[in-house]
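Just one chain is shown here, as structure tokens, and it is the form predicted alone.
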Amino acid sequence: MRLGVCYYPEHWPESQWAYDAARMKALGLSLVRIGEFAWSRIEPSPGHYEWDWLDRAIDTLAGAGLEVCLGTPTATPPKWLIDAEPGILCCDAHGRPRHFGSRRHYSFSSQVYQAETRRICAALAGRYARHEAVTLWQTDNEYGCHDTVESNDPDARRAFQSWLAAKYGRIGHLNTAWGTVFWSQEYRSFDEIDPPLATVTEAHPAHRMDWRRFSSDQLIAYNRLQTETLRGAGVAAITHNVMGHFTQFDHFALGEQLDLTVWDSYPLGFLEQAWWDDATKKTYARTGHPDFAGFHHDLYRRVGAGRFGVMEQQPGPVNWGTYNPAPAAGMVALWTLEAFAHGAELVSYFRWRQVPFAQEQMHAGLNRPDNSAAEASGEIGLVQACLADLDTRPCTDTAQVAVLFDYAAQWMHQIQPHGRSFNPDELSLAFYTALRELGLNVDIVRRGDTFDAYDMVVVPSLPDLTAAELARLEDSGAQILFGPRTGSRTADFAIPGTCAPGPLQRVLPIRVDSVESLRPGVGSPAGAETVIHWREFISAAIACHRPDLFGPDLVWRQGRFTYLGAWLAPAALKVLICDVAGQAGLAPIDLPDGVRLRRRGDTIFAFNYGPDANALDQVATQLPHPALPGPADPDLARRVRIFRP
């Protein structure tokens, strides 16, 4: 576990840079990410390389004993290249430009700049590859930030073209397998076929589900050009930093191109931009949700095949959420001890010192402009006693519980949510958040997994189910629960010809014969306690389970299959969690608000981010772990406890 901080030494004199690093240094920090956004520092004209400035910064860092993080710069081409080349630009939904003043203004199709990011690459590369304190590399910043996954230009349209034809091989295909025959949408060819975007009404949605796929696989192909020209130039280790409450793209494909991944963590920010009711909003808004950070360090822990981090750790109020408050004391430390507690192999704080220009000047550091220290450096000292005490040695653990999540399950629900508040990042948070509540460790998986090693599965909602995929699930012999929405697409986006739940049917007898969305505050008629957003009418040749729980014709099981036809308020969710889990003969444990467990090896870390003080010495009596002696910090104290044998 290695913490580290974000740096942009262009940003500041050089006569501060070594008093920087010592700083630094005495703080605990091992690792600086620098060098994302110098393109035009590094090359400010087009061929001409000022490598001197950059050189210095690395040497002075790597005297003051730091690693570095060297990130390539494709993230800002520069305005010469815009000026020269304008087609590189990423364009909105009606194909008009997005200009240059800001950032990621690059389309991922460009063959232009394509040449230009291996160019850079290579150039950045050639000259650092070797230097001993580089030691890892990211590559660009945040893909798909601002809505720049999709672009309407006309290197993507041809692209998506080939795409296309790629993948069907014949028109006739294509047009047979989206059911184009619907609204005179049939094509002769696939030069016909322009992105689904500016339609008078909704678009196609198999053509817009082949769009979504097509734009997730250039952003990959992009990265893959990336990392091949580092990797051809002998570089160190290859990562980049993705985003929390972010699907437009597949995370686990990019995951497999890097050494590490890692991500950008920002609890509070997203906390204001998610969907969650304003008195969630009210009780966590020092803290962020019980859930946010957990969920994505085990998403992203599978998204990097055991191996990740946090490049971008939250120490103070950012600058572009709702609304932007100042963390409670103590949770900077908790946030980097839950990162921990999950797995992560570093942890990075965004950034090292608050900047006074530009549109990031409203951003804390760890440092305010004036090279004071922020509130947040003095808890990096308490992260680093906490650590002293444990082991730090990688960590390989399997969860008890697995919870399956796919991207292009998300975007099918997106496409067509049939109702405005069916979010599927809601609800799969919604399935993690009653697991922990019950103090359950949980893994992320992916499709293709398998799941031998767990005692219980989670299937927040998967459309297009395989048989394939459900002939894992059974093979795994663990309790099974799916969500609502599960097998009721095929991969071509059509309803099964069996309806839903299609190849589910195999193990429970049941079929989807109507679906309703619920407008907020309006229940279901049948279980209208216990039902929010999205209800299923279902047939059965089994009866339902427990409907004295759930409400009637809500939940089916027969053998380890449960299937859940509704979308459950959170405590009733939670009661089904229980009921499944003791199946499985898990023993969950019923925790305060706002407190989550997570077991590392033989060590029980305790977090609270709810407002009871006292939280923790409750959760103290049901574990059979001692605390180790608590953190003087008293902040600290009622956030963290850790229990070890």
Second form
Amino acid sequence: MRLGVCYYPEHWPESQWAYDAARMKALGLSLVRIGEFAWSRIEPSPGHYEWDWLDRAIDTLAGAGLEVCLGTPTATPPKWLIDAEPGILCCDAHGRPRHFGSRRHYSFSSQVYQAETRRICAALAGRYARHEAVTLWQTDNEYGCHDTVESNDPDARRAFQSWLAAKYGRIGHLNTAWGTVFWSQEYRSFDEIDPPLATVTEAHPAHRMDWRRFSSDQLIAYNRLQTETLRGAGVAAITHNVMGHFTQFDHFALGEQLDLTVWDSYPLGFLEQAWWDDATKKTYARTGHPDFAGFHHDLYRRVGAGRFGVMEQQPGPVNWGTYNPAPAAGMVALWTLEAFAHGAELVSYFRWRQVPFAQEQMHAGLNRPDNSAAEASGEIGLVQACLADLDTRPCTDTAQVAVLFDYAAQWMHQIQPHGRSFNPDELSLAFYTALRELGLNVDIVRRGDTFDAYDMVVVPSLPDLTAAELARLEDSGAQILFGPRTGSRTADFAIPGTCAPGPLQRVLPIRVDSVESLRPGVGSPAGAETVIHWREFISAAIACHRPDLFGPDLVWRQGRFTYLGAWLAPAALKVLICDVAGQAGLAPIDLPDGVRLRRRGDTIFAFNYGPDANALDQVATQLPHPALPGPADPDLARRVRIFRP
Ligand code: GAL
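Let's compare: the form predicted alone is above, so bring in the form predicted together with beta-D-galactopyranose.
Below, the chain from earlier opens the complete complex, with every other chain and molecule after it.
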């Protein structure tokens, strides 16, 4: 478990670097990420590299005993490159180029940019791969940020046609698989097919689904180009900083190319961006939602095959939310310790010092522009005091419950939500919240994983469930809970021949006869209190499960399989999770509002995101071990407690 910070030496006078480095070291930081936007300083004009300043910056940090994570600068191709090769620019849905003047203005499919990327990465790695202070490399920065996964540029169009040709072989196969006879959308050859963008009304869902798969594949191939170049030069280890609240590409595929996956955690910014109602946003305005960081820690732990961390931790107000409040006292320490509790090996803050110019001048850092220490700095000492008492070796525990998460499943629901309020990200988090409110430890798992280590597996929704996936779930011996719309589509985006839940009918003799989506405030026959957003009408050869708890026809169980044919309101979902957990032999604890537990080895961390200052005292009475004394800071004491035998 180590702490780090993001630093931009090119933003500050060189006379300040040694002082900065000494203060970083004194604060207990050990890893400094630099370089990820510095292309215009590394190569101010074509082929003219200026390494001296970067050599000195790295040596200054190394001289203070700090390690460096060096970013490839490809998120910001410089002006001279764009002017020489405007075809690099990514394009909007109408094929219009997006302009220079911010960042991420390139297309993953641009062949010119791929060559330029190889060149700049090889130059950078050629210079620093063997530098002993450079122990980690970051490819690019936040792939997909600012809506850049998809681009309707000529290279992308051609690549999409080749991708389709490789997938379907013959155009007739594509026409059949997609069902292009509908509305006379049939094609005679692959080169007739455009991206499914800017159509008059909605484009064909199977076409859109393949475009999403293709766009994700292009991004992954682009990252591979970087990792291959860096590994070819012999770099130590490679990471990439992914985002929260972002499902537009297959992060599991990205993680396979990395040594460690890191993510950027901005709990207050994310709360503002997400779907919660005003009351929830008010309650958690200064803490973030209690499950948002936890969910992403668990997700990216699996993406990183066990090795993950936070590269950018919010230290104060950000500049990009709808509103940008300051965190409550103690929260920066809480977020940091929570990441470690979930198994992170690094938490690094964004950024060392607030920058007085340009787009992010309203974004807090650990220091103010005049170099005085900002609020969050003080909390780093508290974190260190807590870590001093802990076993900080990597921890490979398996949790009690697995939640299956799949990117392509999210895309299917995003393409055809059938109602404004059917947000698959919200659905996944709703199940996660119900589990965590009951004190259960969760691993997020991916399609194709084995489930043998778990007592309970939750599949919030997997529209294109396959017979093979079902067999793997069956073999696990776990209690399995499937959420609505599971088994409702084939891989080609069609309704299965036997209707939903498709392959699940082998173990659960039910059929979804019809479905409805619900506007806020409109209930279904089962009552507005129980069902929100989505409801299925099911005929079955078995009796419905616990009609007394969930209404006459919402939950169906046979053997170890339970199917939920609705989106349950939070309280009802918690009752269902409790019921399945009980079947699985787990012992849920009903935690006070806003409190979450996380076990790491034999240590239990308790985190209080809620308004009740005494909530952790209540929890203490239910836990098997005593709390460690911890630092005598009242703000931290109401937020975090660590229990150990
Ligand atoms: C991240 C990004 C950083 C910085 C930060 C501000 O999305 O990686 O470069 O912009 O947000 O919160």
